[in-house]
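Just one chain is shown here, as structure tokens, and it is the form predicted alone.
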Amino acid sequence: MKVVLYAVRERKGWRARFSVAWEADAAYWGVKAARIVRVTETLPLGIAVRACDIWNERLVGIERGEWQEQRGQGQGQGGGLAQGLAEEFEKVVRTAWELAGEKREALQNARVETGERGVGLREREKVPLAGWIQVVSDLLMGRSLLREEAIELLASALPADCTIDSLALLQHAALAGALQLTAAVAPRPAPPPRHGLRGWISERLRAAPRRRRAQDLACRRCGSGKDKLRHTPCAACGRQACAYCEACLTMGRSRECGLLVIGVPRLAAQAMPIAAHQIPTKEMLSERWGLSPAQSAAASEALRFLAGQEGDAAAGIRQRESQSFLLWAVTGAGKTEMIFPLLDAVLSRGGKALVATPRRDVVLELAPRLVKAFPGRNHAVLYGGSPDRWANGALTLSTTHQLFRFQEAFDLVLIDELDAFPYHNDPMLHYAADKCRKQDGVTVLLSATPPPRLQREVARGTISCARVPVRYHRHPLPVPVRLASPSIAHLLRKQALPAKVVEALASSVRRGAQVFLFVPYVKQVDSFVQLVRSYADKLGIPAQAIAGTSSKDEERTGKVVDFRNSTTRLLITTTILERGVTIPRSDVFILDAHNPLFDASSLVQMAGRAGRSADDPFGFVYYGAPSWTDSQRNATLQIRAMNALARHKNYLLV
């Protein structure tokens, strides 16, 4: 899109701005500004944003006003001033084009306009407009939306009697300080000003004439840098190389000439802080939420962190130094139940909370549980195609990709399965999770298998952490057993299974367990199903009770249902089922456990499918491989360490 570039004489001097609806600015400044300098040629939004940054950097503080006034002395009120500002605008805009890698002719049509009271809004027009600005502010507070998304939201929420154009409403709200309008792809914001002598030197250097270098562009929605940006001809702004972000393209096209609308948080919307004496005791948490001793202890530590403290009685209580807290809970520990006290603490004090999870199916499964736990609260459930897309809930449940559409919206951000795809190793999703949290808010990370980097931070004490080393039924985790076996490729070539593997599978079937059999590659599933079916008689089950599924299987959901119902007794699958599937009585076999695709986290997660039920807490886990790797060793050590910690804290029943 193209916008109007102008400068207005404010209290501290001339400030450059851009407008997406000039009539709004003309009315607003008509009663506030002595002079307005406007470039009558509309400019691409990306160029206008660069020009504003250059202008506001070069002419700092009160010196901007003094410099401009001196340029106009002795030449009447308008002539010299108009000429001086027109020349300055010409230089600024030319520099903006050059920094964007393009050259344009000098501007010949910048002019000075004097704001008169008659140009502004009449008093009777101010009242309804102020009301609409408040409505727009409420709708967009905490949001970060592209132009099309913002207009869609307004169209769905504003009543029919609002006749003001949507762009004009957005511009009015921006002028009132309720919104920030910027380019979706733009140079990274300058760092905040320094104070003292260093700050004075920095300001002098910024104001001094110097040769400018092109600034690296970044997507202001997902944080991606120049390696994720592509440049194409653009019909909307007329440029031959308008940048767009391909990293977040699935969420809508973020362009250099595309408008990004950011709702400004209000101080009145901040949640009341939690006082330390208001933190429920472990006994209170257990009574209200039905938590086990391990769950209550972890929830209590997390609540203390929300209250601005960290540490425990043994290590000493101290003031919180970070905004992130790790809840490290073993698979099947009941993480969902543990977050209920945290959500209640924030919601009961007027705050807003977010629960983000990587997968849509988890969102749909968790939504009714949150509604039941927190009746009477406004809920929003967000995923691709969700009917709640523009809902403004006190409690929001969302897939991680939906976080791009928020900015400083939540007092508490809970990230579930932070080690799972797609959140794991995706810097733009990490950026989105940080961006959607309020500046004084808290992020709680939940994981059974934190990434190694996070584990090192826990060991160094640079991030607060509460461990839950035992499942809700208070029995130890099944420890994997090493099962020497040739590689799957060898087994498929020979069309034979080792006797040890057959006997272990048959033993699981005899005890009535459902059997997970994990393989590394999708292409191995069908052929391995045929091989295992040839041993159906030795396993003691019909061949039809042996099935396989993977991420490419369109019938996966139905096959998982058959597995739950025991119609299928042995399911050959990939890591697609390493998490999120709970079968009451199950054993786990991982063949080719030495494969590099199976890191320690994957091995722990797959092992976590066994022993989850209180009726059958002692499931069996087998690592089948021709060699014993560091990943297998580390996964086994993690499981043993959690069992040892649970025993040390007297959490185990046996």
Contents of the next structure:
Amino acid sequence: MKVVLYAVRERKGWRARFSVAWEADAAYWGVKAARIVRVTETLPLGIAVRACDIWNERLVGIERGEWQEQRGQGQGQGGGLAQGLAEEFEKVVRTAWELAGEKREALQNARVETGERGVGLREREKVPLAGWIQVVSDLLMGRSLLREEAIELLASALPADCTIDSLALLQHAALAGALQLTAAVAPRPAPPPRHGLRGWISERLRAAPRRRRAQDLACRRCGSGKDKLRHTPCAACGRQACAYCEACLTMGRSRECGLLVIGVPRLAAQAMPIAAHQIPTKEMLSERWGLSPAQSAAASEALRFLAGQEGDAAAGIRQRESQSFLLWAVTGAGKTEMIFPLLDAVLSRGGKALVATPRRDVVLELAPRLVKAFPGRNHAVLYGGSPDRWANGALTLSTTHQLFRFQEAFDLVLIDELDAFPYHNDPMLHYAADKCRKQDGVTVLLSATPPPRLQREVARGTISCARVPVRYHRHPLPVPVRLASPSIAHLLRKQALPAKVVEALASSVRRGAQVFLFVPYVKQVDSFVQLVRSYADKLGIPAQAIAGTSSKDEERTGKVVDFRNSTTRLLITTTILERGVTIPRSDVFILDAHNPLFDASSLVQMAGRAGRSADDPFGFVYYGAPSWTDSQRNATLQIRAMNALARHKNYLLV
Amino acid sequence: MSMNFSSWFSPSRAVCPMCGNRHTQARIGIANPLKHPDPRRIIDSLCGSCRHAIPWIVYPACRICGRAERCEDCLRRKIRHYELSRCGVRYDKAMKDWLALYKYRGHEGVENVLAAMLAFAFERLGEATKLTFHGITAVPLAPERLRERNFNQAERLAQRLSEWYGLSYSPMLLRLRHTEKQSLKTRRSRVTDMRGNFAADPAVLFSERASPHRIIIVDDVYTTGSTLDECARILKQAMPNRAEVYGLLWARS
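For comparison with the form predicted alone, produce the structure of the form predicted in complex with the partner chain.
Every chain and every other molecule in the complex is listed next, the one we just looked at coming first.
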């Protein structure tokens, strides 16, 4: 879109601004009888944002007294202040075009008009306007929305008697300081000033005159840098190389001339901090939420972190330094139950909390449980195509991609399954998760298998962490057994299973367990089902009781149901079922465990499918592979270490 | 620097411009029907599964509109303003997704691929007519729609084609009205609604340059051909000398 660029005389000097609805600015400054100078031609938003930055950077110079004399010269030559400012504007806009990497010719007929006074608002109109600004800022608080999204939100939420145009309303709200308007793709903001020697050096370097260099553009919604941006000619702003972000395209197109509306949170809305003596004790936690000793110990540590303290009682409590907390709970530890006290602590103090999970079906499954646990609170359940799209809730449950639409909105951000797709190796989603937290808010990461980087941070002590080393039924995790076996490709070629594998499968079937058999590739599933079916007699089950599924399988849900009610006894699957599936009495076989697709965390997750219920806590886990790799060794070590920790802390029943 | 030595010696993996997956270039086994080296290279850069998904119209069953099946429309139509048209691909589910990715989601990175598919239609048109063409233009968008979408997909494809095959592109038409989506209407209302939607751009048509008399009109999808026919009618009316209009479409539904 194109916007109006203008400058207003303020106390410190002339400050440049841009407007998406000029009538709003004319009215606003007209009331204040401020002096305005504006460029008559509308400019592409991307250029206007750069021009404002360049101009206002000089304001800093004025404060230091460096720029005063330059301005004086301008006045002297051109005759009159207006002329001097007009020249300044020309210069700034031209620099902005140059920095954007486009030709100067485009500027030819940009003229600067001075002395314009706004018409001013009549008193009658002023009063309702203030009310509407309040409504708009409440609606958009903590949001980060593209222009179309913001207008859609306003259209759906504003009462019908609001006759003011949405764009003008946004501009009014921005002038009142209730929200920020900016370009969705803009130069990356400068890093915060540094202290000490480095700060002094960079300060000196900045002061030294130097050629201005083009700053790198970045998407302000997903944080992607220039490698994800594509420059194309744009009919909306008329530029030849207007950038758009390809990384977050699924959430609507964020581009250089596209408006981004950011709801600045007001100070009054902050939650009351939790005082240390208000933290519920372990006994209170287990009584109210039905937590096991290990769960309540971890939950109370997390609560202490929320209250602004870290470190355990033994090592000495200190003020918290970072804002992330890792809740490292083994598979089947009952993570969902543990988040309830955390949510309660934030919600009961008027704060806003977010639970983000990677998958939509988890959102839908968790929503009724949260509603039941926190009745009487506003809930918003967000996923692609959700009816709550623009709802403002104290408790928000969302898929990860919806996080892009928030900025500084939540006091507590809970991220479930941090190591799973789509978080894993996606810097964009990590940026979004950071961005949607309030500046003094807390992020709690939940995982059974934190990625290696995070594990190193835990070992180094740079991130606070509470471990839940035992399952809710207080039995140790099944430790994987090594089963030397040729690779699947070899087995399929020979059309034979090794006797050791058949024997282990048969003994699992004999003890009445459901058998998960994991293979690395989708294409191996069908042929392997055929192969295992030819052994049905030896296993002692009918051939129909052996089935296979994968991410490409459309009847997957049905097959999992069959497996759950024991119609299917042996299910051959890929990593698609490595998480979130709980089958009461089950054993796990992983073939080709040496395959690089199975990293340590996915091996731990798959092993975590065994022995999850209290009725049958001792499942069996087998890693079948021709070689014993690092990932298998690490997975086994992780499981053993958790069991040892549980034993040490006396969490185990036996 | 990668610490993984084996990766230094493995075949280089390119990113498929359509689906974004990394793949090794599959040259063997999948035919590439294009002749011009530039679009040919673009089709080569696709991954195997994307290349398999393209339903090329290699042998059009309808000699007029270039449809792959027997075509009732062209038999039924009494007056036709364009000579003939050719289409690159059948408009199936996958192609619908590809076009939506480009047109509605605005992923302009796939523009090249769609243009290369249109280039295939152009090569078929050249084969069918054995003629040289004097000009190429595109079906215009209404100004408000253009601002909303930021680009006119037909214009972009036509410009890309004109660069490859040395045709002279110029916008010759204007869109006067903003109509509802074509896909939501019945056949009859499509034809009647189309009247008065377009006008010839006087600046281009009546310039001192001899107006070209064999013109190609580019559009993305051919459903009933009413848009193409109306554009052809307007162009022929506006041309002082007898003009011939040919249609070039990315997909035929």
